[in-house]
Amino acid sequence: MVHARSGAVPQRRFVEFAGVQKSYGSVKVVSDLNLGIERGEFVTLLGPSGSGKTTCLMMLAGFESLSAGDIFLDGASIGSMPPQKRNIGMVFQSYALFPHMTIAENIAFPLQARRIGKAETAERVARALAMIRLDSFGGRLPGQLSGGQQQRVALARALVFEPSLVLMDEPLGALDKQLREEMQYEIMHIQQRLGVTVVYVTHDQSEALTMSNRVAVFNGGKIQQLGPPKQIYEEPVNTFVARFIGENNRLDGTVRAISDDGCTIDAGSGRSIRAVAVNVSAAGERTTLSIRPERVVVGPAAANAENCFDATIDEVVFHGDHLRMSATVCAQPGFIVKIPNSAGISMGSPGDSIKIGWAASDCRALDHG
């Protein structure tokens, strides 16, 4: 048997926040953050404004000091290391390109700052331009490029010196919807091809779910949930995550009973709902149930669902690829159902009564809120 030596350094993840805190005076912005990121991962810090996600990124970059704890990169402490010595690439929402420099000169800048030779610099710049499919644009100025092209240049500049870690702070926030979606795939494919580790900050939950290996959902300076996108969406651990990630139906009730295979919720007027017990532990507790709109079935098929109720249609809106119905269920308004737009589809009109249902496995009993 091999015994660990006394005082041995613990094995750390490629990027590791260890007990990190950040305060501004008496205001604690980040509380006791412990987060490990593997080499080659794409991890997104997601949350509303003021949740602490950007502060975490700035501490990792070295632009913000730590109030407590430490940050490790590839096993070495960088908590007090100056930003320029961390060898980290950065991509910002504003692109931050030098307007008086050509595209090639912008990309070459970090190489020149590291005193890379002219021949190698020219070779790396050419490879970077090819990577972002702007081979013939090297002689142009940033102002002669579209927003999406400028963002690709900013990405190339962050990658050209071959950093082991790239940080991205809302890099697509200034782009229109279609270009933003195109750039999501662009960044994702480049990251996968190069195998570089990316820590990405956004408040856009759709962006986070599309691009990431794992998502850390922030609120109040703490990680509320950390996991793969599908798990974050399908299995929220509390009402904040359920509400923040995607559209979500919420029904309030009281726990009637809990068993090994779930729980029974009293939704009022004798209505019982079966659900997965997530944040409830005893009968009598108040709870908020979470059900995704696309998990709800309507019409005759609802009769076969474990949870089936009469609902009153309040509104039906056409969204092109689907219809969105708002209804009152269990005397609670604002219940949303999404139905794919297929031939012959009809959901009724406001005021109509309709059967709706869902599986107990798609209904999560969370903290009341």
Contents of the next structure:
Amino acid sequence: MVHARSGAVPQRRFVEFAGVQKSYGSVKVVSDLNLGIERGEFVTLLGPSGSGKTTCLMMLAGFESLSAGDIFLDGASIGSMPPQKRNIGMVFQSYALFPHMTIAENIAFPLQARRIGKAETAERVARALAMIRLDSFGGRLPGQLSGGQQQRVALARALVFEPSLVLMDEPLGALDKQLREEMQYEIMHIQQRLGVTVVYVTHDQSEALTMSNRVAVFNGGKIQQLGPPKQIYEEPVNTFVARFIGENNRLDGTVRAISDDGCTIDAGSGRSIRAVAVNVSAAGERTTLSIRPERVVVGPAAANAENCFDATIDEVVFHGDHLRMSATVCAQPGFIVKIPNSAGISMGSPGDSIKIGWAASDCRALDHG
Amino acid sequence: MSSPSARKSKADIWRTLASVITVLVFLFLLLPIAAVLPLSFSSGSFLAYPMPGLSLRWYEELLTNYKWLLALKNSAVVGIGAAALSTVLGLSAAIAMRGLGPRARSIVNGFLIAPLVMPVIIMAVGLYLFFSNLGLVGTIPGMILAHTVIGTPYVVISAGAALQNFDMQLIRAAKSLGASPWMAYRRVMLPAIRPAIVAGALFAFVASFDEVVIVLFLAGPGQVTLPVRLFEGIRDELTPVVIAAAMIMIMISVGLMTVIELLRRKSVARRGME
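For comparison with the form predicted on its own, provide the form predicted together with the partner chain.
Time for the whole complex; same chain goes first.
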């Protein structure tokens, strides 16, 4: 890198991946990754399996070597530092508690590795046990605890030596749904209380949206989009992100015109749709439109929307708090609409014709996928 | 079609037959040993029934005669030395082999296990020629080294099997918590596979303790071990003292095998708990 003023030190983020690459033989798992993480941030690496997210975490932890590039932690290069020198806490999906040690001994382990005195170790272990509300469990073996309790112990063990950075590799993957949601809040609250920086890996998009300050969506070894959960959800930059995060309606079409305030898409048979131009550059291009199901309006109210079409209802399913309708719009089936369940609601029945509409700002023209 | 009760009685017959055969095989194997062992308590000087009377004189002879005492001491020193060395080498090899690819691992494993299938006499000749150049023939260190060769495979097999079931994620966890590689191995890996290591070490000791051929080649008069002394005793004296010595050897071997079996059960139980 060339700097305008000689002697200028590049301003590093707290955690920074700089041009990081990882390949196994000729297979590139991570290609040219640049990612900066601020102190105290909760950043989630989200993606399908094989997208490179776990490899990135393992390189940050020191368990995988880098093929190219470097990683910086608090300004210092750690790219070739052994894991035990990095002072980074880590929580594994399999908990990885030491089965022959008691809970208290497990939590004391990182303190012993740092040659901290007996009295201070005992005090910090007690505090850590209180933090995870397992005060009276110090003398038990990991095998005697439930999965959720074991994962809380693993969390306490990764935090007790006060690392400035904690990595979590699908920590809730082995837990059942209800426990997973409880643990999401528990981890969030502990993270906020301690102000520790967290890098979290998951393939569960709702987990990522709930917990993170920012989400990095991975696919094919590259970050597809990086931003706050709301932005990732509402303003996906390409078809992959739109499809991977949340539920998403897709309509295929051709770009007719692009202007400063959006674009017009030809959806066939002369139907045109107004949309935000995200990933389209010229008229005549094929594109996929992305519309979130909950942003669609049905019935008479749809007539006021910028985009309004006649649709045929294929199916209506009752989901308790909302109704879910599948319809054919612009001759393309499988268009999902979610309507909150309010008094006197009626969406019609299969075969009925219905008006459907949405705002141009809720409709994003992405790459054709 | 046979009725259920008829089928049941048929199964009973087979089971009884199997038991009878098992007992017969055991008798065939154990009777010769059982037949001579009482002679160690004979008050007479000949290996023959009927015994003139009972006495412990041959055990006394065993524990006071310097030749037998030297043999006992040599067996203990060589056995413990070889077991210790085998444990260090075998455990190191088993740990290192985890890092190899499947192909390289099976080659290295085959190489390390080879002493188990090699004819001992061939190994003994080879060791004799090799050691005589190094001045190790007729020395206790030479015998310890030779018995380490036959003891190491037991540790490799035993520790290797335990490591297969060991979760390497635990080593990663230990390192992420700040443990040096040495601390991770000592505090996390070794406790998990300790029963297997001890069992391997005991196997290595027993292998050395029972070994005759290599000792015949390598030992001078001062390095005679218990089994070789036994051999000499039968050839030269043929008094009940050799039976007394055999009795002691059997008791030590049976005792160690019992410990190994208890350790095996313990490690199975530990794995079942997880």
